[in-house]
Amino acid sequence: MSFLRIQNLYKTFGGQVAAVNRINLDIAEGEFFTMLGSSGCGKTTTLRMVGGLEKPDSGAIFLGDQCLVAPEKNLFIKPEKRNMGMVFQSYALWPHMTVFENVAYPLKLRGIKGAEMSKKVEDVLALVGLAGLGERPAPALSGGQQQRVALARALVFSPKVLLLDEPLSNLDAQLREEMRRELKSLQQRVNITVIFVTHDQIEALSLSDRIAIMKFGVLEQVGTPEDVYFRPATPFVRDFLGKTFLLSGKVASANDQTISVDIQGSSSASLNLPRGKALTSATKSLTQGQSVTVAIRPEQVNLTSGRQDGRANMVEATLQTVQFLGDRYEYTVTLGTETRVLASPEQQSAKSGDRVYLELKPEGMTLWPSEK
């Protein structure tokens, strides 16, 4: 039985386009679960419905065996009764309060006072690295410290679920990377179930046990970071996460083990894909001569200035430009009329206009119907 269950959740604003369109999710206890997508995809609306800050039009949400909301049954548990802590994008700290007062506020609402309250606040401030700062005014803190206060306030009453709405987006790049590591470490120490909303792919991939990718209120795919990155279920997921190297071709042959694809723009290139890993839900049936697209992550493509004898899955291309980016070189190549960009940590001896060769790792390739 799942710890947090979302069933057929549906929400519109103004009775128009569905912000959340009948999604279903099962989240395990202690899981770091991320909802990822562009602005307007419905991820924050879903989080707010879980926390009780928005009411769904239909569907249900369960925490364990307790139903939190079910409009059809006229059931709605208030946010403060759901035993969930929430950290907002803006942190929402009270500027007229000290750090201690901000963190203690949820305890006061629950009738916890005196020595018990003080100990809980001091313990959680130590947990987030703010020991000794209880009397400091909240506005006097740095951005990273304010985020820790918001986390402490959400954790101080030992909630069952922690809801995080883009809590790192207001931090600069270096601090965001530091807080990302600290947040994951904190979640593992506390062993709390986390639902994390973000539009940042690096945050989602590095923090999550599983990721739900949303588009226009619909779940496109739910899976581990490795699943959604290397085994995308839809073209949207494939192109939304990271960068994708695409090659147009036609099916030359297919059997139970491999699929052979002739690549457009290269008279001699034929790729052999392992059938089990290459096929997607959109390419379960294939016919000879069918137009397809081969997709692979750029980091799974090796660029060399000379053909490697005996190597399979080599595609000939023409080098257009080379750019040095500090930690890597970026190569722009053309295959027939198509232009693609690759990155490599090593500098190649080839120069603009030279013939180069691309070696595609067979385990990294997926096959898709060509878009019309």
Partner chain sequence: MAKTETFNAPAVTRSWLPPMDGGTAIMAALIGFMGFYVLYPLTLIVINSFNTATIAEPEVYGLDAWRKAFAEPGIWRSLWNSIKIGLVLQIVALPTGIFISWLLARTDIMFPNALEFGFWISFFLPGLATTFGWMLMLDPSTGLINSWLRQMPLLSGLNFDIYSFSGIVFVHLVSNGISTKVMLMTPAFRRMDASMEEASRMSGASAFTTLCRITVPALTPVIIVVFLLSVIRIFSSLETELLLGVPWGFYVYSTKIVDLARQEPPLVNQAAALGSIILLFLAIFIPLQRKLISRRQFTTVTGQFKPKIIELGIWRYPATAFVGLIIFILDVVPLLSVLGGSFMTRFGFFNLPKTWTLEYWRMALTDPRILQGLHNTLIVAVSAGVVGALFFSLIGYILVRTKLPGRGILDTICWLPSAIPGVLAGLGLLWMFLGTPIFRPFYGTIVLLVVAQVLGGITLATQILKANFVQLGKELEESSRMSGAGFWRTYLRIVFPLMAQTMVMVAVIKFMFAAQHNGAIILLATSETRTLSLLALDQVAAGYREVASITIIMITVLTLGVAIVARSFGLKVGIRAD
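Same protein, different condition: the form predicted on its own was shown, now please give the form predicted together with its partner chain.
There are no partners or other molecules in what follows, just the one chain.
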């Protein structure tokens, strides 16, 4: 039984293009669920429909067994009745109130007063690491602190769901990392269902129990971070999440266990892919001689300077340049006419112009229809 269910949710602005195009989602209680995509993909609109700040054109949203919105049944529960906390990208702290007043506001609206209110506010401020700052006027805080206030305000009334709309995007890189870690531990401590919207893949991968990747109002893939990273369902997902190492080739043979692919531009290379892992939804059927693309994350490629016999999935390449980046080396290699970049923590003895070998981990390879 899912906790938050989205059914056939559909929304247009001005009727032309669907901002959210009939999406379905099931989110479990206590789950950290992320919606990831570039701007304009419909992720924020979906979040705002969950919160009640936008009305869908059709479809429905359920929280437990309660229907929150269903335009067909003329049913709409106002945002203030949904008992959800939300953190906005701009934090939306009220400038005329102190930190304490900002956080206490949702409690006052719920009739919680006096000592009980103060205790709850102080507890939640302590939780977000702002103990003792209650009397500051809200605009007098730093960006990170404002973010924490916004978070405290969204958490203070123990909402059923916490909605986060790109909460980290206004922070600088270092603070963002710190807040990211804190957010995760906070969520685990509070054990609240979180819907998190971001365009940052690192945030998505590191925080989420599951990720939904959206494009043009449609869900491209929903899965665990590992699923979507290593086993992307679509080329969009594959390229959106991190770097990809692509090799073009032709299917040499295929059986139940293995698919064998001949790599172009390299006489010796023939790759064997375990069928179960390599096939994506994009490559359901294969015929011999079909042009395909093999994709692999660069970190699953090993670069060696000598050919090691007996090891499969080796591809020959020419080393062009080596760059030292402190924690790793970056190797630029050419395979036939194509140039690729690889990173490795290990230093290689090979020099520019030397022949090198790339070892591709079988479980990391996925097979895609050839791209022009």
